[in-house]
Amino acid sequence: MPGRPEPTTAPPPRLVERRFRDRIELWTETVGSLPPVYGERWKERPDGAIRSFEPGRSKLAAAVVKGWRGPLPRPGERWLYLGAASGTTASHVADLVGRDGRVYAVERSLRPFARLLSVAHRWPNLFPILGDAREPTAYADLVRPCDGVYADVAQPDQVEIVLANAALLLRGPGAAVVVALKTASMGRDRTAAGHLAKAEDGLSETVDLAASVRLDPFHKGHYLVGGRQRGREGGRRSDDPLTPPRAPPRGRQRS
């Protein structure tokens, strides 16, 4: 397996960590507006509101609490979110990239997508796409080249799904690939550790991996896996970063 990159020690600027003797609290500087998305706490500050990023509700938050040192969304970046569901974690990713960033949130099921649309009305940088993550070419024209992909798709071939999206929609070398891996969805032919090793092997062909993090007790049988792409060009690139990204039609599914 390729050498692992140096760990990232500083949290993104829009992620607030509060450390106590018995716990770590995470908060994101929000670009959205009330009401809360999933019952999270909000606090007003002179420079804007922050909202609690709950590890019991978000696998990404759980990973940070458990010591994840791989890539995280940062201000001004564009991220592709696969399996956005009703927007719990997607709204926090939108907070992390800030008003100058974009989050393209792909969800295929109509019921959670309806809730995701409601969240997007209050987060101006969150763009829902009704689509199947297995078919990235169906929504590729709605997505500007991205700095990272975060996936929570819980499918047997979840790694292959992520890599197909990454090849088509990420900028290229240095782009982030982050997967909330659900080992129970990968079959019964291996243990959880065996499925993790298989996923790491698949990703390591194109990604320099950070140390994976087990998400128990917050999310049983889950790991956060990923790192940064290396030595290959993404499917599309943008040579004009000053041009604002085109907002995709909300709720539109392309055929």
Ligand SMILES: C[S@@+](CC[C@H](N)C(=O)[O-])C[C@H]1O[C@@H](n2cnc3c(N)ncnc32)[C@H](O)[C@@H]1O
Contents of the next structure:
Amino acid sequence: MPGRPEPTTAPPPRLVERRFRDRIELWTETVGSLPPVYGERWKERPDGAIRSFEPGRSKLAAAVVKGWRGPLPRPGERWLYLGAASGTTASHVADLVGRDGRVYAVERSLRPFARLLSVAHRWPNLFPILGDAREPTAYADLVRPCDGVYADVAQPDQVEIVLANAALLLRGPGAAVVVALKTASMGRDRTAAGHLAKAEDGLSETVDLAASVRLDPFHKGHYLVGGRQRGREGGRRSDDPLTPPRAPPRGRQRS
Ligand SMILES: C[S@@+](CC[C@H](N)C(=O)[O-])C[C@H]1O[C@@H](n2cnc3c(N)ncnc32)[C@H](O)[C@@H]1O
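Coords for the form predicted in complex with the ligand, given the form predicted alone:
First the chain shown before, then all remaining chains and molecules of the complex.
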């Protein structure tokens, strides 16, 4: 379609991949400051520090190593992160969107939230929200329309949770929906493959899915699932290099 960039599966610009014969190392160009969030390695470079993005600790990193070709956060984007815990992956998502982007990080448990707050002091584009992802209307006033949602709440109804947040808080067609599935927390009525198929079915009603990837051996019984919201024409793809500035909707107090 003229005028609209093709979707790209190129790695996001702030993700550094180092390929060795038998493994891939991932790093993110960081917008944060030391100390490390979870013991990851930091390296100073002339144009800024990078930090190792560990597939054994982050399902998003594991998915990239395992060949995920679906959407990833890109510079300038706003992402909603559900189930941020103490910020291991959320801090890397904040690195990927860079200083012009932002990450709204929702977590409902106080203990990890306290650690997330201390990470947010060092990551200027990370906005922690103490809240229940099942109640998106409770935090909608704090969140400007997002280019993507990443969910990792490890709940049996996670797909419903994600779809409710996506309908309310994503900017519309073309926005990214990415879900880390922990099949062990989805009930005993299905096999892992059965849970995956059910989640894909639920998401596919509104999302054009990329190929799901299995996260073994990094995260046993986990998958990364997702793609882009479908809709009528006019949606800007979040593969665009920069999110254009938008006026906050009326009544929203904070951006
Ligand atoms: C698997 S951990 C997340 C790990 C994190 N995403 C990472 O990679 O660094 C799941 C988190 O989701 C949180 N959680 C579970 N249900 C939630 C809900 N309904 N709303 C918000 N957070 C929730 C849990 O408290 C927990 O911290």
